[in-house]
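We begin with a single chain expressed as structure tokens, specifically the form predicted on its own.
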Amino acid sequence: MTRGFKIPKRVTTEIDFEGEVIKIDAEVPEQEPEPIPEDKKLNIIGKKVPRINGEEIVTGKAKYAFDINLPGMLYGKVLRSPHPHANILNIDMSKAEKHPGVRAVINLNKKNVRYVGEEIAAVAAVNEEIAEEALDLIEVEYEKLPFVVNINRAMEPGAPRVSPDGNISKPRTRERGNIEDGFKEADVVLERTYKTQVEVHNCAEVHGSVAKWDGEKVTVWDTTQATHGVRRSLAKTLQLPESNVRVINHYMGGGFGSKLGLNVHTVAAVNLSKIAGAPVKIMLTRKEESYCVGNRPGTIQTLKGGAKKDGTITAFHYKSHNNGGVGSGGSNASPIWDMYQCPNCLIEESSVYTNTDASRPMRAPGYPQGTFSVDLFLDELAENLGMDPLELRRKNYTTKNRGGTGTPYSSKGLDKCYELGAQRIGWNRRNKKPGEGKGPIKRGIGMASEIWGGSGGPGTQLDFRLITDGVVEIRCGTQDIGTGTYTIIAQVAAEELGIDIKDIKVMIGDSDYPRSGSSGGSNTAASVCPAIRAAAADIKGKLFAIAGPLLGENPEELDVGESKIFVRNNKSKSISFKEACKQITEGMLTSNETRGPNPKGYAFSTFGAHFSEVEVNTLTGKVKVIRHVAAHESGRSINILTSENQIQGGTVQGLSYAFFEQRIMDEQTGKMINSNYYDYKTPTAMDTPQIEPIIIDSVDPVLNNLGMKGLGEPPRIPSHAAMANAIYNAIGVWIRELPITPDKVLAALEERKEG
């Protein structure tokens, strides 16, 4: 029987995010366009394409959440807990209710604050200065109870308890093979232990919301990562209906995963808004982006390992400790468990909790950590063994996940990065025998490799829009986290419709579109790119229905280029594109086609090799990075302008996280001493070394419909482990602890010489 409307087709699939294998289930399309063949000549996909919207930022017309500025709107301050562990017996706000200018105040309701800069409550007035003076006058009564902030200090017995259950977790494992017998098997075994700091994210942008009512729906622009999601757990905090929440982003200064969730200064903006009647700012200052909105854990993970003299990896012991703060750690060990050829593998991690902001996701969260481990080792182990580091890397190279033992990849061209960065670097001039050369001034190169996930995956929407002037107008609910979204998007659409990328307007960071994903996990371009060919593929489909007749051809045998639409045999004979689309009766054509699934059997990642060469002077401690190279597998490449920024600005942010970022922590109170851009070190322009993006731009032959992956996590992986292995064969001391600092340089050279 007929039932007279169509079901749509619907599965499960798998994406990589953040390291972790997810399932999700969405609607996909009937059928996809074929994959664009890796040798077809491409027009704007794989070129070098300014931003399309770059006027407007530089010259400051694009509009961030700080830049919104509403008739009325009142400013909004959020009280913080100035001690980390305390309960809060009393609060009385009624002064700060009574003060001049102040508009409305609200209490968080907290019973107990777990770290310093925990929310308590929030004030809204007519400017700053009234709202920071509202403050004030909160009287606040605490109980001030025993505290821990030092990940050492919180792993001894008799530690102040920050979780209920204890400070350390209960180890998290995953296990393949024998480990006992895969050390039986082994000629050299070595074990290592390896320490990293907790970096705090420092966005450019600080995060920040503004909160509008009208009626009973609320609008709030917000530099999030994830339009819809906040919208979603906004509404849901608010016993809202969706429809009566939206949420605008359509520019933002950063993120690296801090803004991928609701934020209590959203909320209490949007409370502060609903009680005074107008709308509410609240940006957070920097001292507050140092205490309260995550970190990347830092870590203590000891590896041991087994090889063969011939160079063969026989078995992998990890176990780490991350300090999470109030949160989870998280997990470091997925290069551990992936990245090389290992039968027998045993992962043990645990959380170790401190009075501390909880973290939270940092551009690869978990893998930097690892990769420090894991890189370090090998370059150990292949010295213990007589080998050349590149050539043991190689001798274990896989090309099936879980160490040699799981599916294999979709693609990998590690290989190649290996090769090329090797060849650029002059990896045959580093030192055969490292710390060798005369003279104060040592130099040194040292390589790492990456892996990490950016798969993508359906479920993005859109409304695509083809109108009679030819211009194409695009709306989805993405958003631009400042990586070049805008346009690919209009790469993509420009490409698969043959006109130019000035007909493509593009329309996003906006809840009132369809439906997107986050920006997290390096899945955006992976998850909208291929969404965007599909619905131009369908709409190309609907002109050349139109211009067939036109032409007097099937419409089978067109195709498009240089704004035209030609007979493929035959491209004299051909109609502009603009004139076709002329001839569009319903005012437009539109499609709402999306991206197919991942296809099963297959692991997906993307792959990476940094190489570095370091200068050091033994008799400072300083270190100068004097050239890195960067090489990067991640399928077809859709712009390689950005491509080679996200390189350029991962090395950068790596160089900071060797040699800078540390949050320094006042043991006796609790608080951060560095809370600030002056005393929390970041690398400046004289800092920066020559930094050379190598973009492998191997098209994917499986995943989708354009053969890429995620590029915006993996340049972040690597390079800090390559430059400390430089250092390595600069000086001959090993230096296992983050950030590599001139006093932990002229420490190391001082035990050499007394051992």
The other form holds:
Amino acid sequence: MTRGFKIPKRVTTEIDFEGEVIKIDAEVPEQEPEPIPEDKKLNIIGKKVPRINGEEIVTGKAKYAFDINLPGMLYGKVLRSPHPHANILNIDMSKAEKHPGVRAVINLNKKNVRYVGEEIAAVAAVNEEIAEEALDLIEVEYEKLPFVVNINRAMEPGAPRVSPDGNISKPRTRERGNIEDGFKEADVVLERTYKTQVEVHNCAEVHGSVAKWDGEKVTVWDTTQATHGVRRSLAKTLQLPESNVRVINHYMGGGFGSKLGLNVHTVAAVNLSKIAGAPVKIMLTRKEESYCVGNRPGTIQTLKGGAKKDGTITAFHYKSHNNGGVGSGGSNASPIWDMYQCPNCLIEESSVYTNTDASRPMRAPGYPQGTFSVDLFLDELAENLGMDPLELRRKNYTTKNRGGTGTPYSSKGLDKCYELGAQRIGWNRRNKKPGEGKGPIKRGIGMASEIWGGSGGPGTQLDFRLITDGVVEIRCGTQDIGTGTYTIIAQVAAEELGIDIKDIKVMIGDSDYPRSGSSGGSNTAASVCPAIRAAAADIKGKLFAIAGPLLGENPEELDVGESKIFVRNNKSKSISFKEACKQITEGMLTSNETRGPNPKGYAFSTFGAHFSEVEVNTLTGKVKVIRHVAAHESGRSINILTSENQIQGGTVQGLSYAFFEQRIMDEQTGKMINSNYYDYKTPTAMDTPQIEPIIIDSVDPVLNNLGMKGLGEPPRIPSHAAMANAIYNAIGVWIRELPITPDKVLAALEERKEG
Amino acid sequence: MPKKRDKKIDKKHQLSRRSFLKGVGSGAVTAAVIPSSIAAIKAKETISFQETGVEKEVVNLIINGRTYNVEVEAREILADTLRKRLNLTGTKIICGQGACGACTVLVDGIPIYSCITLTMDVNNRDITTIEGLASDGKLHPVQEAFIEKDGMQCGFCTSGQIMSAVALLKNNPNPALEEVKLGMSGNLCRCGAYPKIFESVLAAAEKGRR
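Moving from the form predicted on its own, what structure would you give for the form predicted together with the partner chain?
Next comes the full complex, this chain leading.
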């Protein structure tokens, strides 16, 4: 302080982000508000609060990038490779340039393309039709090369090479203990192979960007989960000063992980706009959305595991090959590595490269795949041990990560999820002998467990203002990707200040606002909300400094509630919140206060358990989910309404993964053949069962000042595995490959009959 | 290959293109190249939907109780007319093939997919879009219910869901859950918010009974 300024504290925090550990280096405050006690009666937090921006959505006023219409705006289109693998020998764009209505054409200078849909050039024209025509006029001379799109074929010796280093990456391994010793200790050892399909995000709002230059500055309306992230990447890519780039994203029509990074079409829109001297809008087509902007890798997983007679798991050996397309296949192993007690574990995971679009994170990347193997495996192990599947999970319960060998969890409510979920579904109604039901239509009940990160972390900056009319304005560069971020921010501010949520104005989704992180890894809520609370508490102190003298009391003795500021020990002595705000002589009180780091010495995870009841028609092979119970522990829930919605929506997507979705590639042409909403199946209203969310009432004791964790991805993790286990309970036959379509059910039944 | 189009318009495009190339050549990129004069819209909500130059006809659209005389192309779909010519962007397009229902609007009270409806085919018909549901600043009961029950996540399919729900409840003010599911089955929701959408529709029915 002697030099007239202070050096703030900075802390590096490690958090799980989409299944990877990332480091956040951020300035943190010296102190922050005390955690809210678990038993404190709250008025707005933890209630069913409708979205504060609901009216904008239901009236159609909400503006997505898709809706941006600017005067003089041009429409851009991207020329994409029709071939799965080719060298580009020559590109002639002259005809396209001369085409009437075309305003700009850019060549991306690709020498080689490795999947159908890879970007080659882009055009901007006065309307979409002319832009399409211009694409047809770009003449590209290709030298077609051998290709492979199927994961099995890509692994065969002599398969066409996708990557110069071969099609199978060196395995990424993780190991603890000694699996050989573990298997020796075991009374039962099983080895099973599980397969999952490639799933595409297929966001409702296609990816797209609108770019508009204003002198040296460019504004981009982007469909993104990373308002500040895209700004930074775009500036870096185009070598622009970051301060000259603005990204706006007030509404976004679903991302599910595919909208976390900077896209080629965004850069193209910015470049085309610069050349044409007019705003350019590029929205992908539904086809492009299907095969150009990411997918969840398909997998071939083999899990070998051993257990003692009493159910104690002694070893896991997990091997996986993940279809990464021309990118990484990612990792599925965390549910195997962390979930159940297991001292000896070896993980070996390889990416398999194919001539398909690179994978991207997709809602809980890797975890639904890994959970499908380990949770089906546990059920089969339980049957071999003569144990109840739930009992086997309880037997191998652990309060430390790394299968009981690592760091203690800050909180873990999985036991409660088991208890309440089992109770709700009526676990004891399940078939004692799988397939024992009479008649052709058989019912069964199954379950699966969930683990995920979602701790959130420091690094959210914000601009918190309290105006003389008693209205709060919060500006923060986070974004609402459909989970309800606008609303939870307002809830936390309103709770802390004891005022009506209607008086909180939330402005997010704009890189002109202070920086916050990307919406991935279920980290947004637990990163942003504690920061909002810290700033609200700071503002409260500042207002008490004004209200104290007005009440003739020490500001330290004041408290808020019911839109009043009152003396803690004498509630009748009060002043209305709005009245106090009128006395803000500066016109407003402001705060940039933020939250601190996550504490050291703990592992932070979210937990859940899903229970499903299904009906299998053994004559048609069709499976109907009758009822699904989804119990989740994610610390304190800020908004029960949107939390339930996340849980139910994640379950519907799991149902979709279990029975409907799969990308189908034509091996002759290397093209995706179901790149539209008719042929790429997702559930309709008619397929949706009764889904009962259970939100475990708990508060994390140490993680942050609200005791909260994330909930976006967890519900997507276990539902399909619970459904698959329920199918086994119904028919007594395992189906270890997704999606579980009627043909697979019938084939499995047939095989058993023959066997 | 490019379709044939009106020569006059072509000429304008040619001129524009030359000025564009000139601009690039001199290193000066300006906005002067945009032929805004060719935007031929009679409605006051003129925006930047520019023409392919194919033949157009004037249609009379009655949208949310207001009459618009709009010049549209024969191949033009209603969703584009609403979104691009009239800036009524509440109507969304997701699949573009009549598979998902995001573009649902009411024509003479009947829900249709505006992404597979030609604008010329709704000449003189009464069209209601999401922007026209609220009246006198008061939300439609279905809109209210979707807010109260959180019948949305990302919100992109919500306009279509609400329009279908309005039509459903008009035909069947007192639906059972299974009837709600059937009535809403033409509207996909990628976020999977179906359970809350069902609750919303049932709550709107309840409001109607009150």
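Positions refer to the first chain, counted from 1. Everything numeric in this text was worked out from a predicted model, so none of it was measured. Take the two forms, superpose them, and find the largest set of C-alpha atoms that agree within 1.5 Å; that set is the rigid core.
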Q. Just checking, between these two forms and with the core aligned, does A747 shift 2 Å or more at the CA?
A. no
